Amino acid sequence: MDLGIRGRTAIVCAASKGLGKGCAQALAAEGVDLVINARGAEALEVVAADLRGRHGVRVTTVVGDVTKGEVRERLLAACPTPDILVNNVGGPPPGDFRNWSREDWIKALDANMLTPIDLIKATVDGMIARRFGRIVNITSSAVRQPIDHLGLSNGARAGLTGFVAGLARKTVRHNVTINALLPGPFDTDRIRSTSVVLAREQGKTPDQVMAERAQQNPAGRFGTIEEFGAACAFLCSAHAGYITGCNLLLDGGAYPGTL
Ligand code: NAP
């Protein structure tokens, strides 16, 4: 399926790595242009290279936190009139809430719902006036099913799909669509990192815990960053704008209810 987006261009954030590299990919393989964000320069050129190589469309990067204002003004100025903005970044630590100052708190809304916020309400109004607009967050399967130890990662993201919720029955009548996509358990280095903090926990190696936890999943294993790649692809496609203030889990069939 053509997706009709080539020539579109696209903000993706936090894309050097993991599900955010993911959509770059599906992106690019559609003609879209990028600019691609990370903290470390490295990985971010390499897959910029790679993209520009492969599909042949233009990828600008920017380096930067993207939780600071300065680094969100750098890549509106790369990009100042984006068809498409992947909000994406590093999920918060776990933790006992009992242990979570007030700053700790600040700093997981700041990353995970202000930051979103402050793209949108950047792009929204420009999508809005050329009628057409495609915004995917990247969020969690934990907006859905809370995760043990993650309560700064589910207050945050709670708080952003909330809001997001209302702005999105607003924008849709002008073709801007926005939603979210819900990762359960990825093959990212994130879940390869959580995994080795288990492995001390539980006197496994990681390997085993990596075994045990694509085992546990209905699938039999992890997502792979292309399949969660193409779901974002197709919410940023021509045909997806009558998808909106939508909140799709991609887990393997992990969530247990039936809705
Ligand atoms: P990952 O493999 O660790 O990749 C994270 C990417 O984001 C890297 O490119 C990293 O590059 C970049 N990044 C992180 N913080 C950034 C920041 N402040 N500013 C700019 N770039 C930043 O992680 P992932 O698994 O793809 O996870 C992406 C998001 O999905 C996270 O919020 C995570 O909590 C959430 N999630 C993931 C899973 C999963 O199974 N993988 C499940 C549920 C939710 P630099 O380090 O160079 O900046």
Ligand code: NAP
The other form holds:
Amino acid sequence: MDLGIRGRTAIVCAASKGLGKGCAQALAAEGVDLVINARGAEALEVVAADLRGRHGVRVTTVVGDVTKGEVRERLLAACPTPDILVNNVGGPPPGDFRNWSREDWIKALDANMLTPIDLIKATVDGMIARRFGRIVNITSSAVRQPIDHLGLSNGARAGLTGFVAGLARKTVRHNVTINALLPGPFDTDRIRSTSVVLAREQGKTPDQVMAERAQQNPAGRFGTIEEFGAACAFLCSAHAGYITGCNLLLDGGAYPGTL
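Same protein, different condition: the form predicted together with this ligand was shown, now please give the form predicted on its own.
Next comes a single chain, given without company.
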């Protein structure tokens, strides 16, 4: 299926590994030119070289922490008129809310709510003027089903989701959509780091926790970044103009609800 976005340009944040990398790979496979960002220069350049070599697309790298204003400025300078924006920022650490300070909460909100909103603000009017835009926010399954030890993430990502719910209804008539992908358990560094915390609490090894979590999922496994990237690419496609303000859950059936 031709997604109809060959020759478009996308910004993909946190694209050197994990879910962001999966999204960058899927978009490049569709012929989308990329501006990709991550904190680690070496890993980011490896991804960029691979995408250029395999798909023949233009790939520009912007190294730095996207939660920092000056990094966002450089990102937008490298791609001032994106057709596609994939917001992705690593989640805050797990823990007990009793141990979190006001500064911890502000940091989580700045990273997982305010940073994506700032990038949306900087790009959405241009998309409206050009009558094409696809914005995808990578959030978390915790938006649908809160995870007790990820309270910082629960709160910040739910805030972003609430904001987008209103804006997405205003932009869609201009062929600009805003949606979210809600990942459940995927085989990434993030799930491995949270497994270390859970292992310590449960008196198990991280590998034991990982294996148990995989088997507890209805799919009997974790998701792959390729599966995630394919979902992102479709939401960014020319065929997805009637989908907006939606939160697509990718969790192997873990969420127990009917809706």
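Positions refer to the first chain, counted from 1. In this text, the rigid core denotes the largest set of C-alpha atoms whose superposition between the two forms falls within 1.5 Å. Since this is a predicted model, take the numbers as computed values, not measurements.
Undergrad: Is the shift of V196 between these two forms large enough to count as movement, that is, does its C-alpha move by 2 Å or more after the core is superposed?
TA: Shift at V196: 2 Å or more after core fit.
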